Structure formats: C-alpha cells, structure tokens
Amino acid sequence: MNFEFSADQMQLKDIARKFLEKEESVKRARNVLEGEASYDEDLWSKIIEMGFTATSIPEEYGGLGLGYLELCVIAEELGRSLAPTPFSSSVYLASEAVINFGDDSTKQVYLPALAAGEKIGAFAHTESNTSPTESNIECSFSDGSLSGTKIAVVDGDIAGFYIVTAKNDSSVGLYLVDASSDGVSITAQPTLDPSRSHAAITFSQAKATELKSDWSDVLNLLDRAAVLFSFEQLGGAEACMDMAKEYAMGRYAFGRSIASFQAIKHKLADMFIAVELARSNCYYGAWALSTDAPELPTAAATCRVSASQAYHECSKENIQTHGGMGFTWEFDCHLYYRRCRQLAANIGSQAIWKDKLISSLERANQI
C-alpha cells in the first residue's frame, strides 16, 4: 500500500512552503508575539487569496472541493512556518463542524463565508483544568439559548462565531453561536504562546443554532482535527530538526564543526527518528481521514501522540543544540517551543490522546 502523497499534492506542498517563506511567516509570528495584535491580518488575507481556507469545503458552497490529503500538506507547511493566523480554528474545527453536522441552510450561510475568509470560526470546548467529558460538560442549551463559560478558546477573541459543546435534556452536542449575539462576553487570556490568541467566552442565554450531533459526533470532530493538528506538529518538528542541523554544521568549537561531536550527532539522530516515526503515523492518520475509515479513532490518536512527542523532542533539543544561544530571545528556538506546547494542549493533552489510543485498541481487539 502506497502512503506517499501524489505529485500534485507534493506540488501544492512546495507552493505553500515557498509562499510562507516569501512572506517571512516565522518573522511575522515573532511580531505578533511581541506586539499587541492577536494575529497577522495581512498574512491571513494572503492565505485566503491562495485559497487555502477553501481547500476542503465543497464547491457547491464556494470551496475548492479538494480532499483532506491536500489539507494535510498545507497544515504541515503552516506548522513549519509558525503561521500566526486562525487557520486551524477556522478550518480544522469550525468548517468541519458545519460541513459534517450543519443543515443546508447553515451550510449556505457559513461555508461560503468561511471559504472566502469573511468569517473566522472557533471551537469552544474546555470549561476547566480537567478534560471535557460527556459527564462534566456544564454549558447547557435550552429553548434556543445557550448558557455557560468556556475557557482557553483558541482565537476566541477574533472569531465571528463559535462551535460550542453543550448539554441538553438528552445528550451533549454541538451548537453554533454568533459572536455578536446578545449574551456573549469575551475575555482575552494570556498563554505561553501569544502568537496564537486565547479567550474565555461566557454565554448568558445567547441565541444558538443546534447542529445535528451528539457526543459521538463531538469525538469524531476531535479525531478529524487531531490528524490535521498532527501534520502541523510534524511540520514544526521537522523545522526544529533542520534548524538544529544547520546551526550545528555552521558552528565551530575547538577548530571543528560541533556537528562532528558525538553528543550532537546523537541529538540530531534522535530528532530524525522522532520526526520519521511521526511522519509514518501521520500518513496513517491522513489515509484514515481521507477515506473516512473505521480506523480513524485509532489512527487519529496514534498520529496525535506521535506528533506531540516528536515536536516536544525536536523543539527542546533544538534549544540544547544551540547551547547558550538557544535560550536567548533573539533566536527563534523559543518560538517553536512555545508553539509546541500550545498545540500539545489545543484539543486535549498527550495523556488524553494516549488514553484514547489504548481505548480504541481495546475495542478493536474485542471485535
């Protein structure tokens, strides 16, 4: 079985990489981190012009109608470049929720706007420091209104609408709330990675649209997003590895390149192994996502755990390879470490996804 991307998909990957390099995306991420803006509006508008936000949206709703494999290669390059934009919130989560669980009228309103970048969506799921589960979700929906508080909502301060997990009389499902509705209160929250903004959102009898979903659909949305986040983590991990290699080969000590020292060789070898293992698992996830395979929960958890581990390994060893210079503000090492930690917690910690992997494997063995 061939898990490699096609020639067209690799060409799209190359186009995305050259575009983000030309736009100096990493430099823009630093500018957002050091400035007051929540994201880089200019880069976001150019990403929209490239059509990336419309990748997986069906043509009948103004999208390009491409597959998830194309979206995976774009996600990898966005991760490599630390793009300070709300792409993941709007595309991996909000767009996917509307595509899979919205009725036709909801799709007609939101999908063309998401494809054109006229609306930014965000996923509001976490309510406390514990992992959200079907039994501990307190946000509630009744008589067309939603009440409750969500914290650490990525891009919550700039989103035009929210996909919110909330309970009703019978189950926990997904609801759509416009950010401009009465009863919506937004409070910015500081995090380790200011290049991606976060906010706490309080809903007080805010008007909401119920999507056709239940808790199993919430889990499915998270699984689908996990594959795309994993590719973003893979791109960041490989960028850290390349950065460490380039610095080691150009840095001399005691009359020789530090890349010739055994300790540095071991670091780079471990980084390479972590990246390649994550890539293999991400390809498994991409296959499951693109074919809507029954193995998606297992594949999503596998690539999420592997990519999280690879990004952590590479981002911290990149700092160590740079030595004392790696800890300075002027070097970009800390930008990748910040993004690594932010992505690792975005849709659940590594421990949560390890539990999901074990549970999915146990279910598979019982069949």
Second form
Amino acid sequence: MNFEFSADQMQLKDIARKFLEKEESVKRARNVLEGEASYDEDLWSKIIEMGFTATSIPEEYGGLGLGYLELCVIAEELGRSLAPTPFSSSVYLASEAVINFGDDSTKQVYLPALAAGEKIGAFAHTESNTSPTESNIECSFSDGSLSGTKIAVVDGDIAGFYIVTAKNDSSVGLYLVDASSDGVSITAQPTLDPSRSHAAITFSQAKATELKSDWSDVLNLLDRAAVLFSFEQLGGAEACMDMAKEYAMGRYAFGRSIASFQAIKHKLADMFIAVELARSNCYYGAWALSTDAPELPTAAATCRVSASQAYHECSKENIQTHGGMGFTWEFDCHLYYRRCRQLAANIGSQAIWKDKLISSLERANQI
Amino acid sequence: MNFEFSADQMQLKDIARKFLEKEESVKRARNVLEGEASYDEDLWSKIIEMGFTATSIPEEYGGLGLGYLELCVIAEELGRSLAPTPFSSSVYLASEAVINFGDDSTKQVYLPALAAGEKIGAFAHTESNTSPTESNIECSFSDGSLSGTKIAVVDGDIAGFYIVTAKNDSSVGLYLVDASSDGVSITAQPTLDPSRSHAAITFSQAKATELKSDWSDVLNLLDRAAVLFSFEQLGGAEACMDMAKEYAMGRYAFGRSIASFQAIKHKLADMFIAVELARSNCYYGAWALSTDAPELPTAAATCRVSASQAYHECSKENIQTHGGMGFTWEFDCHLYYRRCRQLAANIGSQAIWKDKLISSLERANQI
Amino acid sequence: MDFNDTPEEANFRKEAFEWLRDNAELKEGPKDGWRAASEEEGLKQVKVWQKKLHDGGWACLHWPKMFGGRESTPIERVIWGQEVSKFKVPGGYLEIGQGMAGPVMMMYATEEQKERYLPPMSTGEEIWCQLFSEPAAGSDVAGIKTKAELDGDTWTVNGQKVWTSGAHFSDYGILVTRSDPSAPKHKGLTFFFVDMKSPGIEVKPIKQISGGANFNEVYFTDVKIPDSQRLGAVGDGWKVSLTTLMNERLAVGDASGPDFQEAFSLARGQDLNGKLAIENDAVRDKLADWYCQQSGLKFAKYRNISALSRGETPGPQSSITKIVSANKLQEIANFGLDMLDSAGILRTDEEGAEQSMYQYGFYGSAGLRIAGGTDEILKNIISEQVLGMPQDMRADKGLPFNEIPTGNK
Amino acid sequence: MDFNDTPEEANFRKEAFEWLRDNAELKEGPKDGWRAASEEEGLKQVKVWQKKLHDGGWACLHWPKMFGGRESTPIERVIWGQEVSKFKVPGGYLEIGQGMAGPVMMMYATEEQKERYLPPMSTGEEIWCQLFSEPAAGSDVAGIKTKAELDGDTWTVNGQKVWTSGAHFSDYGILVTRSDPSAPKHKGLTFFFVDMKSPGIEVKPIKQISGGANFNEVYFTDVKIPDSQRLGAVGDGWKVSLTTLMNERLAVGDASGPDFQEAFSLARGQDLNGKLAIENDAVRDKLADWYCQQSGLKFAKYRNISALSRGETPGPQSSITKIVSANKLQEIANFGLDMLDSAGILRTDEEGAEQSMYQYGFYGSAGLRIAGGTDEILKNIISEQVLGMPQDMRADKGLPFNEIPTGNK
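Other form of same protein, the form predicted together with its partner chain, not the form predicted alone:
Below, the chain from earlier opens the complete complex, with every other chain and molecule after it.
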C-alpha cells in the first residue's frame, strides 16, 4: 500500500508552495480583483518558467511528460494561494482536450505552445443559466465552421484559442477555434470573483478544427478536469482552515484566546474533518486520473463533491471565525469565499456532480 | 392579533399536564414497554373520565363539542408524557373519520361510544413497505364486504373497529369494519416502540360500512390528524429538551456543570430553536384545523415536517447530552427516542410530507 | 386563536392607514418600494418625510408626546409597521438615533438637554449615531479601550470605534469610553454624547466584502467633551450601555434577501439536469426545510405580537430570527447561485436579475451571521438568558481591565 | 501512488492467507461470517481458535515472541486484518486483554508476573477486562472515585466501575483507583491488576437502550489486592492509564451497521412516492453525501496504512472515523426506517431483514456517538492535539480532588 504522493512529488509540492508564497500570490489575486487586469501576467510568466504548464504534456510535444500526480500537487498549491492566472483553463481543460482528442497536426501546433505558455487555451461550454447537456447545446458546427454563443467562459478574454462544445449532425463533440479567427467576438463578463476573468464568446461561422470526440469524451474531459479542480479546492479549503485557526489563536475576548472556546474549537474540528475527507477523496481522484482507471467517473465526482463541500464549509466559517474583521474588504477571507464559488461554478454545480456520482455507481452496479 | 391559545385552553393544558404527571404517565409507558399489555387500561379509563376522548365530538353525539384547539393542547401533553394509550388512533383518526364522513346512523352508533371510551377505533391504511397511494392500495370493497391485509395498524390489536382504506370500482375511500366481524383476523406485530401496540389485520370478506369519501377525503383525514400528531411530537420534543437541560445542569465534569460548556449550551440552544419553530408551526396547524381553513394542507404538512424534525433532533441529542447514562435502559431517554420514531412512522414518513408540502404550495401558486 | 385586531387595534390601524393613504403612495406590488438615487438624496427625502410624520403625529411612536412622540403601545408600533410597509415611503438613517440614542437621553440627560436634543431628533432635523464597538470589543462588548480622562470639567477622549453606521452624516453620537483602566472591565466605563463635528473626530468608511461601505471607523484624537455631556455616573457606563444593547440585537432582526418565495419561484422556472428544478426532489426537500423555517419564524413573530397585544413581554424571538434567517439566507443564496450552474458566477447589475439577488444574499448572509451578535454569541444568550444555563468560565472575572490578557489581535 | 504491497508485504500477505486457508473456512459472500449461538458458545469457539492461532504463530501479532506474540510491524497487523476478514473465524472477547491489558503488563509488571500472566493471555486461556469508567468519570476520565487504601502490603478497594465489557467472563482485570483524594485529580491515582474472582467483586449487566447487555457495572466492596499487583508507582496511575486510553479510543473505530452500500441497494429496490427511491433526487443527494464520507474514510485509512508501511506515525484518522461514521450511521438508520414508511417501525428478527439492520443502526449509532469518547470530546481532542488549539479553562486545575465541585449526578 502506497497511497500517498512520492517524495519527489511532495518536494515538487513544497517548491510550488514556497514559490507562490514568495511571489505573494494571494496579494496578486487581490490586485487583480481590485484592478483592471484580467490576470497577473508577471506571475503567469513565472509559473511558465517553473515549467508548471508543461507538467503533463508529453515530451515529444515539448512538455515535461510528468504524470498527473505532479499536476495534482501543483493544483493544490495554486488553489491554496489563489493564483490569479489562467492555469486551470489552459492546463486542466485546453491542454487535456488537445492531448486526448487532437490529431497529430493539432498537437504539433498547440501543445508546444501550451507547454511554453505561448498560447492560453480556454474551455467554452456553458450557453445559458443551466447545465449544458448533450441535448441543450445550441452551438453548432458544419462545413468547418462553428456558430453560436458561449457564456461564462473562464479566461475567455485572454485565451488565444477555445475548446468549444458544439453539435454537428449526429452528436456533440469538441472543436478548437482560434480567438483571432474571423467571426469570433469576445465580451468580458464581470463576476463574483474578479480575480479570475470570464467572457462571453460569440462565434459567427468561425473557422473550427474538429477534435475526434463525442459527448462521452466531453464528459471524460470534465471528469479529468474535476480531479484537478478538486485539488485547487482542497488547497483553498485548507488555507481557510489555517487562516481561521491562526486568527482565533491570536484573537482574545473575555480575557482568553477565542481558540479556547468550544464553539470555535469544534468549528475548527469540523473544518479539519471536512478537509481530511476531501483530501483522501482527492487522492482517490488522483490515483484514478493518473492510472486511467475505469473508476475515474466515480472518483472524479467523489472528489469534486467532497472538495466543494470542504471549501464551502471552510470559506464561510473562516469569515465567521474572524467575526467583524472577516467581513471587511481589507482581510483576505472574502478572496477565498469568492474563489470558492468561482471554482464551484467552473465545471458545473454540486447538484450535477452529485447526480453524476450516483449515476456512475448505478452503472458500475457495485461500489 | 391573537395567535395564542386562550386562557381557558391554557388552563385545560395545565390540567392535562398535571393529571398526566400525577398519574406517572412516563412510568406507565415504561411498564407497557417492558410488560405484556398492549396499553395502559387504567390510564386510558382515567383519560376517558377526564373527558379527553369526547373533546371534539359534537354534543349531539355525546361529546363535549369543544373545538380542535382544546384537542391540540391535550395532544401536546399526551406527547410530553408518552401516554401509552390508543388516544391518537381512536380520537385523531377514527373519531375524525366518523365525524367527517359517517352518515347519521353511523355517527349515532359510534360517536357516543367513542366519546365515552366504550369503543376504541384504529386506522388501517398501510399495506406494505411503502407509502399507501390511491393506486397501490389493494384492499378492496364490494357488495358490502372488504378484503385485504393491512399492516402496522397502530392499536390494531385493541381496537373495536377499524377505519380502513380500500378501493371499490372507481376510487379509494374509507370504510368502517368492526373488529368482531367474521373474516377479521388480527396478529400483533412487535415494533421499535412497544409502548404502543401495532397489528396486522386481514379482512376476508368482512362486513364493512362505506363512509362517504374518496381519496381526497383520505388525504384530508391525514392532514387533520397530522396537526394533532404534530402537537404530540412537539410535547415530546420539549420534554427531551427539558430532560437534557436538567441533566446537564446537575452533571459535573472537569469540576463544573457540563451545562457551562459551549458544546452543551449550543446544543441546547439548537434544540430550543427547533422546538420554537415547531411550536409556531403547530399553532399555524391548529389555527387551520380549527377554522377549517383552505390552508390546511399546507399548514398540516408544515407543522408535521417541523415537529418531526424537532423531535428527531431533541430525542437524539438528549441521549447524547446524557452521555453513557442516556444509553442505558434505566434512563427514560430511549422511551422518547423510540416514540419519536413511532410518531414519525405513524401517518407516513418525512419524505412524503415534505413532498406534500411543496405540492400544496404549487397548487396554491402562492405562499 | 385568530389573526384579527381587537377593536382598539382595528381603529388604530384604520387611522394609520388613512393618514398614510393621504400622505404617501401605495406600493404597486411586492417588489415595489422606495429607493434613493444616492445617499445624499435619500437623506434629504427621509428628512422631508420625517417632518411630515412628525407634523401628522406619527413620529417616534414610542416616545413621550412632549418630545415629539405619540406614546403608542408596543402593539400599535407593530401595526404601524405593518401599515407603513404597504406604502412607498423613505426609510433608514434615523433608526439608531430614535431607537437607541433617544431612549438613553430620556433616561440620563438633563431636562435642558432633553428639550434641546430630543425634538430635533424626532423631526429628523438632527441625526445621531452610536459609538460602541471597537476593534478589540466585538463579541466582548465590554472590552472597550477608548480612553476618557477628566481634567477640570472637560474630558479628553482618545481611541477608535468601528462598525459605526451613519457616522459620516450624523450630527451627534452616543459614546462609551473607558475612564478607569484599573477597575474591573464592567466598572471603569463612562458614557457620553458627543457632537460629531468636534475637532479631533475623523470618520473613515469601512469597505465590506461586498464592496459597499455601510459602516465607519471613527478615530478620536484629543476630542474634548464637557462633563455636562456625560450620561450616568462616572464608571456607570456599562449600565447605561445596557439600555441600548438589547435594542441593537433586536434591530438587526430579519434577513433581507432571497427567501423561500424567491427560491420557489426560481425552481419553478429553472431547468436542472434535464427537467424543471421544482421537479427535482432534492430541490423540493430543501425548499420544504426553508418553508418550515420561514413559516416558523413568521408565526413566532405572530405569537410575539399576540403577547404584546395582551400587554405581555414577548419571547426571545429576535435571537432565533437572526440565527435562523441568516443561515437560511446563506443556504438559499448558495442554492440560487448553484441553480444557475456555471452562469451563477456572472455578476449583473440589471434590476431584479436572479444573480444579483442571490449574490447580494451571498455577501449579506456572511455579514448577518456576525452583525449585532454572532451566531455563537446569540446561542450563548439563548442558553443563558432563556434556558437559564450557567455562564462559561470567565478568564477576566474580577481582574483590573488593564491586566486582562489581550493577545495580539 | 498505488494500492500494491511492497515485496515484503506481499510475502507476509501470502503467508497469512495460506495459513488461514489451511486452518479456516473462506467466507462465501460479503454477508457471510462467523456467528455464535450464544455467548458461552462463542467464548468456547474463540478460545479454540485462539489456541490454533497461537500454535501457528499468529496470536498477538504485535507482542514480543517471548510472551507468545510474533513481533510483527504495524503494517503486518493491518495486512493480517485484511486477510483474516476474508475468513469465517471467531472473534471478540480477547481484544481488551491483548490490546490494552497486555501492553500495560509488559510495561509495568514484574518479570515473574509477565511470565505468569502474558502467555495465557496470548493463548486465550485467560481473559482480561479493563476497569476504568465510573458513573462520575465518563468524559472526564480522570474523575475516578473508587477508593484504594493501603494497610501493610494489602490494598482495600471500594467503589463502582461501569461500562466494563466482558467483566462477567473475565479472569483478571486492570483497574484504576484513587489512592489519595487530597492530591490533585491526576496525581492521586494508583493502578492495579486484580483477580476478578476476588471476594467482594460483584458484576451486574447494564441493560442498554437496545435491550442488549454488552457491558457491566462492577462493584467493589472491601476487595483485597496485594501491593505486588500494583502497576507503576503509588500516585502514578494516570500515567499508566494513558498507555491504554488512546488504544481504547482507537479500538471503537468504525461503525458496524448499514452503510452507503446498504442504503444504495435499499433505494434501488424500494418504492418511494410512486417511483423507485433511487430515482428520487433527494435520496440521490443523501446517498452522494454518504458515499463521499465513506469513501473519504476509506482512503484516509489507506493513507494511514501507507504511513505505517513507510514506518511513519499515522494521523488522527480514528477520531475522525468515529465521529463521521457514528453520525452517518444515525442518518442512514433513520433514512432506512423512513424509506419503509409506516412499516419502518415493525420489528422483525428475520435474518437479514431490512428493518432489523436499520433498527440495529438506530440504537447502535446513539451508543457509538458516546462510547470511547463522545463526539464532543473527540472534537476537543482534534482541536487540541491535532490543531494545537488551547484547552478550555479548567475549573478543577490544581484543586485537591476532594474539593472539586461534583454537582448532584
């Protein structure tokens, strides 16, 4: 039994953590939130220098060819530090789509650029106020071009290309559209978490490359990304727990540290339990992703649900533990409260993932 | 605004409470639980003497002709004291069925006897491990006789007659069958709460009287009963809260009353909140029942759900507050824990009532 | 058991309604209501309306007539509140003065001071704020550090207050200070009222997580207050404060934001996983919980109003209301955003857009669980003051204030 | 990251499996397992099986070989547990002796005593119990009152213990007493082992809320214990107790009873409100929560086993496991009973009947949330020992034991 990251992976995690601390990633997230920029270009270029964007891209396409476990530990640290960059869109979604469903010429063009950070990719999936399904997607592809509108595209205003879900005659699959193509129009959309940019993208007969994929591949792409997003959520949840504890230890009321009151102690114990369950489930997801296990749909939904719950619990109770100060703009609590929602929304809501989990267990007809 | 019981009603409540305390009703519940009897005949005869069974039966049929508010306050006290008698079956269900759906000759025969406690009635509705619906009820009536099997009939082994749900050609309605009729066979069924008796009843061409009713009347009967059951649940919940508080105040650990620890204080505050919400919703139910308001379906489901939740919370956390002692047979905590489940099961589970609540709000198209 | 007025109550209700009908505009629907374009504009309109109320005899219902009030009973205040909610009338700005500062002034100020300050408070001409909370005195309200030193008959005040609503537009404020740091915590406090235009007072807005700024920090640097503006004896400030503290916890009350009705109507029009959300049993299950909570709070309020109507003291409804409604709001806000799936993150300032309502609740609920007593403090209060359970152990008991451990935050 | 054994672990697993295969019967399915017709019968079979284990070299894996153990590593114990769970073999009765009494004896008994008592403990010939809890010493484990007085070299013990598993069939017990009531709480305790057949010991079963009686009260009336049976110094009993207390909290561990799998399979066959329960989204929502909790606990355990496998100290998994699984069991039990609607109340002793499983969980979960550390005590432990948060204030700190307030219960 070796259900743990390796020493090398833990070292990579430590490097990522120290790097993001040194770069004051949380402060950068605040700057993006308060400023005009869509993301922190400087941090992004440093992340690229660290090789993080190249982690899971095969060596033959200019990547490092490391496994997904390495990407998981990086994701956790990016989540912990609220890194205001398009990492998740470009790496968990766009790169994965090209790696898994692109033909060789597409890979040749996009993967080296993704690995080197020369291109940013984004995933354009949502079209309305409801979860995209095989039957409600309206964007359509025919004769080499794609039309329709996607909303809430994370990093949509900074991406160089989009992985777009669209229907053709028979089914819904994945298409690649360059942002610079004719017929692509981009409108930034303000959100609850301005430390991450979002946009609406309208495609009018835009030239598109078909990726070899159908609806089951779309779901597979979401499952793979879910594991990585879960690690970001886990990192965020743990950061909130740590903040709450640290604040409580130093804050005195009624002549004693508020960390000595059972109401606060038990709140922290509840956070700790949620984080530990989420972490264990995330490891399950990491194992399934890295081994391409048939359990991936179950594992992905399990860690997604568990990590979303932990982050929700920890980010709101972190504010509560801080009392009035937690409600101020000045403290960082709200940065996490916002990011928690952003990550919860990013690849579909809790209701959808819970349903996916039970459906996958029904299919497996076993546990 | 006079959203409160009247002084007379509160006095009746006080009388009922003192009477049941003096008669050591909780101890009697334990005796029935531990013994062979199906109910406490002595307490039952005293309850009859108090006139409680006659409360809402019209004067012309030998009752006291009081309103339902009076019955609500009595129900609360019976719930608080775990009274081991067939009151709920005979009064909330059987008497109500005869009052509302019986023809005059049926009323003439049954109501005076119910008021005087000479007859005990029970409601035979459940047939299987699932909630009875208009389409799954198999018991059938034709040519004046009824056939089929009912299970988990509360007080089924002591009742003199049954109100039975059965289908005829066109719909499901209510029928009255005497327990002494040919073709009625009764088998006691052990349960989680032996302080209340249950039985399976098989009808084989048993002579039955048709009550003028269809499925909507069955639902109406359940709604009316739900308000009264909710008051029993409310009384039980409050008793658990009081027990937990009293025990915590006197129990010392680490040199102080455990009632001074926030974990216990906040647990009690949570119980108090649940009880206060349930009480307020029960009053809503009482108002709707007593005024025959069109809101009855909503009010009944609201108080049923709210009171079931409060009793569940309070009965389990009462055990928890007592620690090891709460887990002993000797302490009364488990009597309430059992009764909480018995009352939750009696007229259908929480899932069904929650669904009814939202359905009634959908029908009302308003709140 | 009924929802009807007594004949006296019905008369009062009629009178109130008729006056309002003659002086204000009825709302056109449940979402209709008064809104001001800006704070300045709102303040102006509130003052005009308050003057009208005063002239009509409807200002400060609970105040003595001699100071501009009506001497109404508590139940009449409730009825007035119900009637006024049917009309599009200005609100806000004046509650802290009339609800908290006024009663303290009536109890502790001199006759001359009452005559000088109370009438303009009731007409809305002068606005008051309350200077209580401090960075280290939140849940622990008596942990106040702002220092007051007496020299001759003038006090010099130094320190910082936080969470002061309306400090920037207030004319006066009521203020608690520590006059004796060597006395035990609750003994060394002294209470004043202060002119907010005094030299040395600086007001800075506090930006909240929502981006709005409804509160202020107020800094005191060598602010001079004449001893004649002291309310209550030196060292009796805690006793004076108690007059207003329970009022404050009452005032926070119910959550504004989406409730059952909004969630229900969202679910009836929203697609979730291939069918209408209202057909999803998990949604129905949650809606049922929220309906039961909302209904329980509503009827608890009715029970309290009934108690007032009978002249009895109402129960601990306000603490329960705040705990339940703040947490319900947080759940409903997250539910609403989740229902919109990935689009729930989008911000829109469109009037009435689903997102903006749930996003408002998302921020607001986090604050409401803290403001005017955290969930945790309110549960302490319920367990101690309602259920009679003992206080937690006190580390500060009997210690001189300046020897109480304070940590680093 | 994988679930594979190291080569050494794989060898050990193979050896264990092969021995078990040659000496016991494989289970036929997940619900198959050993059950005894009565306690006496069970005890007899356990002793036979334990002797077989011992003779095969598989008794008391973690004990030194000289006392009948195997000197296995922690990860080998885990592997043994996994392999043994595939077989229909007797269990129970011996865990407290071998897991708690044995280690204490090894640490504190004389060489002669170890040679006399440990081998028959490892072979199952002699059974031991643990006499710790008292009516007033539950969560507050050090609040022990049972009095021990020394006269010459004999102690006289008077008092009462509760919640003693197996006292009625045990040969010996380990016992904590208060030898100096005037010393502070943790200082005046003294630890012994005692022959359960000593005059003055009376064992009475405690009937639980389920009707079963798995525990006992044990009364001590002038029970004589030679000073040679003292373990550790006079007054050092707390230190000795700590050796076993964490073991106890670990031992309670996971809940037995219906879990996700049972609830899932119930939902797939059960009608709810006109459709299969598994098609009800509220049911799916709850099932997803329970699956995530169960899965989280399972993989936390794997992480702990991995830590053991690397020779590291495992994390605080056992406290988390108990809190989460006890509460989950209580929810699932109520869910299962609710699913059966009004028929959920019916009791049936039919083997494998849905009701009986959920009813067992209904009682069992209420006890599990208390036994071996309540939810509340375990959350204290997590916050203090894992997160490093400060202790609550202690009213008993430094006081002589007989001056600590005790209330009336």
